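There is one chain below, alone, in structure tokens, taken in the form predicted on its own.
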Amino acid sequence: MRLDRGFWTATAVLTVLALIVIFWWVYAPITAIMPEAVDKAAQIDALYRFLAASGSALFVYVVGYIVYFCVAFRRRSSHAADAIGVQIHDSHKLEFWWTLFPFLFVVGLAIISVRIFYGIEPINMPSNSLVVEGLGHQWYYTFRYPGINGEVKQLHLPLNQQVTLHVSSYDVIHSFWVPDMRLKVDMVPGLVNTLTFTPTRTGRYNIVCTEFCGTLHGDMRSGTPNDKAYLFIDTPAQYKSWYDSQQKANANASNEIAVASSSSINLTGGDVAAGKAMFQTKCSACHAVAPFEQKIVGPGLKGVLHDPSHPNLVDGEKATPEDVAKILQNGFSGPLGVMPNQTANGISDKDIANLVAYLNSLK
């Protein structure tokens, strides 16, 4: 069985189509649709163009050959009803080439990806950059700047100034993504992740959470009623004006996270069912209803108030309803990470009583 003229004609047509789609992706006006707002965006776009061009070309060949072979080797009316098609087995040459080509492609992709990764994730953090902290909440973002008390709801950065952005979360796992930056990073309680970049284009850009973080996750993006945070890339003069205004506005703001109530919480009348619902909403991203060793972010909490083998709580105290309530109220920072306090978690005294009642029911 030899490859006839029809096969080579089909191959030539598919090659022309593949070259067209490759040309399109190499020169596609991506930046006209989604501008590159920071210096690292061009590197991400280069990887995207490579993947899109190679994937589209492969798609053309695969689909094209399927169509060609379906037509060229279709059952014809002159063939017997029980005719068997040409049988080809164990073609070592084919097996060699269809193993070698994907292998070389994956190796090439790995080299390109690693080079780009180390280009956007420097080993040593720059010492002369503007350092900003981004914090995720259910369901909004806040930002901390050196010299500005408290937290602000908008992210402003100066044009052509190198930025180091540290991100974390008060409650559950969020994700920080600005499409025009092409950079995305998870916001994890108790963990600080870092992005470094230099803004290169002034404007207002959307911030989007891409990690499911609770019932209002879909609203945790710019322009919604619950979250109006944007990234503003300003000229140096605009940035200084905004920075000065925030310093004045937050002059008396505290850098501490206030606790909703300072008095001890009354645990009587806690509702187990309500506590279970609250646990699933507020706690399950970090804690499993499982033995202590089964950690997610924090340890498993099944039997926390009843299992004699359960170690002390993170504050070193024995596990009692009162001490669990104290941790829920005041939060705690330790080797396992940060346990957000009552205000950061957005829970009331009654919610804490319900949560303690639920944890007390897990035996």
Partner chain sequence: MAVAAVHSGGIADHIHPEPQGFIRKYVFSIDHKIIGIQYMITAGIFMLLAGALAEMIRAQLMRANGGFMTPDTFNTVFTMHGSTMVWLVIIPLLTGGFGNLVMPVQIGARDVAFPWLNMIAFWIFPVSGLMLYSSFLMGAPAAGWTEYPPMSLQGAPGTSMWCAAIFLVGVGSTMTGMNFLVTILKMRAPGMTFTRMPLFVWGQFVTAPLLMIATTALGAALAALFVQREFGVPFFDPTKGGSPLLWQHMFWFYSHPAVYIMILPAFGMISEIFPTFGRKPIFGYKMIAFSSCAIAILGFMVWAHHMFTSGMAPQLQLPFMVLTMLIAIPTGVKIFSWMATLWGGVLTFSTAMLYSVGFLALFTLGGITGVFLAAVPFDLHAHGTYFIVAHFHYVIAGGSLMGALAGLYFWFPKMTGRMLNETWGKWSFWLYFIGMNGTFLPMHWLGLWGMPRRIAVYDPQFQTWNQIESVFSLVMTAGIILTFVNVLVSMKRGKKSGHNPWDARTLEWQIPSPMPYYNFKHIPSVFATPYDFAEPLPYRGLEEELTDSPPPVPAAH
The other form holds:
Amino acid sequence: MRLDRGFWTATAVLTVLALIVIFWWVYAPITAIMPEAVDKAAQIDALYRFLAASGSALFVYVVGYIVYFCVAFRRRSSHAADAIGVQIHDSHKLEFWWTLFPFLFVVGLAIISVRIFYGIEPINMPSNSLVVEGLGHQWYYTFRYPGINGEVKQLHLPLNQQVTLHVSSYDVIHSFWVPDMRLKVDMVPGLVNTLTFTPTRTGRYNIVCTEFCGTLHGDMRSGTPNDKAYLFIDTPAQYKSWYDSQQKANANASNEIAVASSSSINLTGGDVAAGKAMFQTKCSACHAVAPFEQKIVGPGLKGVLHDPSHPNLVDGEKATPEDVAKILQNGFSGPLGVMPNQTANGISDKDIANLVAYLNSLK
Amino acid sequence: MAVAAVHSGGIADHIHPEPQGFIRKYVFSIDHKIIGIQYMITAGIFMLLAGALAEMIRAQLMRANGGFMTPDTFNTVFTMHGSTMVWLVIIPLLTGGFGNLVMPVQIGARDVAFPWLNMIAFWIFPVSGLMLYSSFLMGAPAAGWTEYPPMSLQGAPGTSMWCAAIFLVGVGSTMTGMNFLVTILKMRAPGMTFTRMPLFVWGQFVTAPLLMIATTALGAALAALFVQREFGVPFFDPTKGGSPLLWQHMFWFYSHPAVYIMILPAFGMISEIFPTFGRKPIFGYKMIAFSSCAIAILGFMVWAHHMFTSGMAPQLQLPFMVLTMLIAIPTGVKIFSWMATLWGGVLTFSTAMLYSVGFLALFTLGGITGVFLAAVPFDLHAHGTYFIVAHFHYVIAGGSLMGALAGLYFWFPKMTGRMLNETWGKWSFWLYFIGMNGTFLPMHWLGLWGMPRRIAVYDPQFQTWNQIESVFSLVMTAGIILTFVNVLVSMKRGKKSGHNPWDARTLEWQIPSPMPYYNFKHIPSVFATPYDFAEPLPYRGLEEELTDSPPPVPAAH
Amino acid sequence: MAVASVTQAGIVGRHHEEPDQLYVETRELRVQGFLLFMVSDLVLFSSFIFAYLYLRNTGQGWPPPGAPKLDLALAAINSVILFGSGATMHFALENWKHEKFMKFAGWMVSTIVLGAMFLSGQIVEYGKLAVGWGSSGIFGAGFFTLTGMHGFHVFCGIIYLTILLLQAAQGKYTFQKYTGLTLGTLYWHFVDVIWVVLFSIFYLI
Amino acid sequence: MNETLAHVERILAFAGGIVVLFVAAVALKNDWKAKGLENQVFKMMLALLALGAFLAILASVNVLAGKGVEI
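How about the form predicted in complex with its partner chain, since we already have the form predicted on its own?
What follows is the entire complex, opening with the chain shown before.
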């Protein structure tokens, strides 16, 4: 098989075109259209530039050659009626190269993707970040902040402060997507998913639901009339003033944990074994002895009093045995479910002491 | 007798008496060719319905605030559009339709292994289609063709009907898969070794186990959803200990292989069409066949790439990401092989060839964006947006459906003995090609800019592009309708085609058009691949097929 | 034929006839097709087994609170009964191959009886658990769905084997041509082997 | 009453398990050389049957007992 001059001319033209699209994608003004609001967006954009550049270069070559072959090898009037093409069945050399080339490309892409993957996935929970809960409803979002009673309608985040966003849902699967963050996570009922990121650019950004959630799914986004949520990235001072105003405005909203001023229960002498038995009969329907993320109805409770990666309570403090006793005593009407109080659960003060001792023993 | 029968008394020579009477001949037929045409007609009708639904979607999206229909109607419309296109159009068309019509003849058999099973499998299909559409009477399903719980648990009663209908159509698919697999394994003509099979047969051979295994897994998922909805068994209900993610695992374990069910037969088709209209052997026969196998095997190991944002453990996402990327290798090999097949040919641009070349270009684009989506970090941005919509429409409307249209223009003479009108065909191609790109290309950037899928109303900043798409979707529909008109007119008035209008070399073209009931008077023997244009045909025993010699005697019973 | 004489060849005498080419090829097709049916049935079971194991491992630990206790002793004897029926089915086919109709029929009957005993045992087990399918949470989603599906397979198998036995008695199969009996045996073994898996995942882990 | 019943069940399961295990093993040995697709499957099935009987024996003596099982 000999390749004629036309082939090489076509190759040269396509190479020029491919280089043009590669340059276009490397320097494309992505951030002019869509700003990068958080630290991780730049990494994802870098991957996108790589994918788009290599993908469109490949597309230019494939389609370019197809067009060239279709023109160059079309049946002409000079062809005899029984003219046949070049009778080649295969070429091991060629096949070897065009198997190896995609393989190498895929290996390269996999390496790049894995590196970026480890950069953005919340594999290790950061300990000093602002923990916010995002909650999906049909068809709006609410957010819960440490120290603010109840749920707020807007998501405000301070600049340059690392954020851990735990999301879940009240009803069906929603999703939390801020296009300018390039990050998205599904809000699955019964499951807590997590995003971690650091806001790097102030402004107001759209939040969009991408997981089909029913009648008004299309309305579940920023910019719709009914007071739908935006993401505001504020300067620390702005954030502080917003936070204070929310705290004040919601002061009278029911705060699930801070209701009881103090627990009247004597926690000394709690029996771990009895607490374990009580846990299995009364608690294990809703709580697993597992990390926080493993929700059944309520969160997993392993290490609730010890594990630093376990989220803070709503008031922003680490849980203490007294806090846990308070929750057991007064119940909890939280975003992800309702926990019955002592009377409804049918447990005595002594049981609470035992349970706290048991939970304290889970390290 | 001039040619000695190669088999003596075996199943290949066992000819059932030709059925008489309209019902036995054309309705409850056990003849694979009739069944294939029945599949195509039924799938064609459902395609018109699904197309009408698609135009309703585009009409709604003309304006950012919608207004053509209520959001709830819109939700049922896109759900039914997706369900219809996947289960009632593309899969039956490519496997039951073209597979039945051509595959048994291409391997030199008189019928499939289990003709009765074939008939039952076909009749399940329109019945389940009617069941699916009857769900409109009781409140149609409205959670997308993926029907994720808990959304689908909230759905109208029709959602349970949806489960039952899709389960049933899956039973039919499973039967077809078993039937084809046994047929290809056991019924090949003498000398038709695996390395001599036409590549369309390879496509069906690789698809059959996918149909058989993946569809059954879907059946389990659907049964679970059904009993959850009707009896409250909490498979997917998180408040009772179930898991919404379980559905996604079970569903995608089917639905990812399903996309290969939808594309592998089309790969086979264009592997037949390129050599025929290029007068040139397919380049890299073995690599094309083996890469199909590789795609099918890898296809079972990548389902969770549909769930990168759904809260699966990050450690689990990595293997799925890498395995998904690996599929690019066999797919790339195929695309390069087809390009090399075009090189140095004498290319005749009939409509079938145009559709095949269009397939190659558009499928390449869909494949490239597929690699994009395999990369988890990018998928975190693009998942659930119009980018996904663009990607899979390039693969399915640009790949599978274009392949099916190529196959229709290619094999129509074999079905009817008449040609389709080539001028109309070329018009239909260009309308379809331009309309398809105009409709789906802008969806790529719309998705990246922030437009989620499955929405009845959207951000007004996207309105201009959506209007452009809606207009182009009419062009695309015009192309499809032109093909339908072409088929209806040419069936009666088309030019007579003769037995082999394309001068093609696979076995089905060596017998009269339309194909006689018994396919072959004598079972031929095969001694090479059908792709050597410089050589005489690689078959023995076909001398009498086109003559007036008497047909074979049916077995007495 | 006033009174059919029951002989070693069965109620209706079976002549010796050599399997022809058509029979051999048809038999291969049917066996392969049937094996593929079994494969897809296996996938159906596997999907539910996956679902059960998934729910078992993502929930709050196993058994879930409120789930009834399973009776291991009953399950053990019941399993042995079902496995035993696999052995008797094996004997039935072996005796057919050795052209002993009466022994074949005897083993078939014992297979059917053992199958019915297994089903009764399952019903006793269900009765002891005393919870409904829908109200038994993810325990029932796994246990009742899978054992119910399996029980349905056993039930179909009992009918299937009864039909085969009657057909064999009526002379539908000869000692040389008995594809249907082979398929029946395959099916019954399949039902047994699925129970090995179900028994293990519900009672042993 | 119940405990006696369970006891009897265990003994029967143990004895029956040994019989089935033995029978399956012998059948497997006799069939070992059989050819043909269905015979390969039969052999596999017999082996699994033997495994099942073995598991039942273990269960009958409480060597294996899963979570959520009444011993």
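A quick note: this is a predicted structure, and the numbers were derived from the prediction, not measured. If you superpose the two forms and keep the largest set of C-alpha atoms that fall within 1.5 Å, you have the rigid core. Positions refer to the first chain, counted from 1.
C-alpha of Ala52 off by 2 Å or more between these two forms on rigid core: No; that C-alpha moves by less than 2 Å between these two forms.
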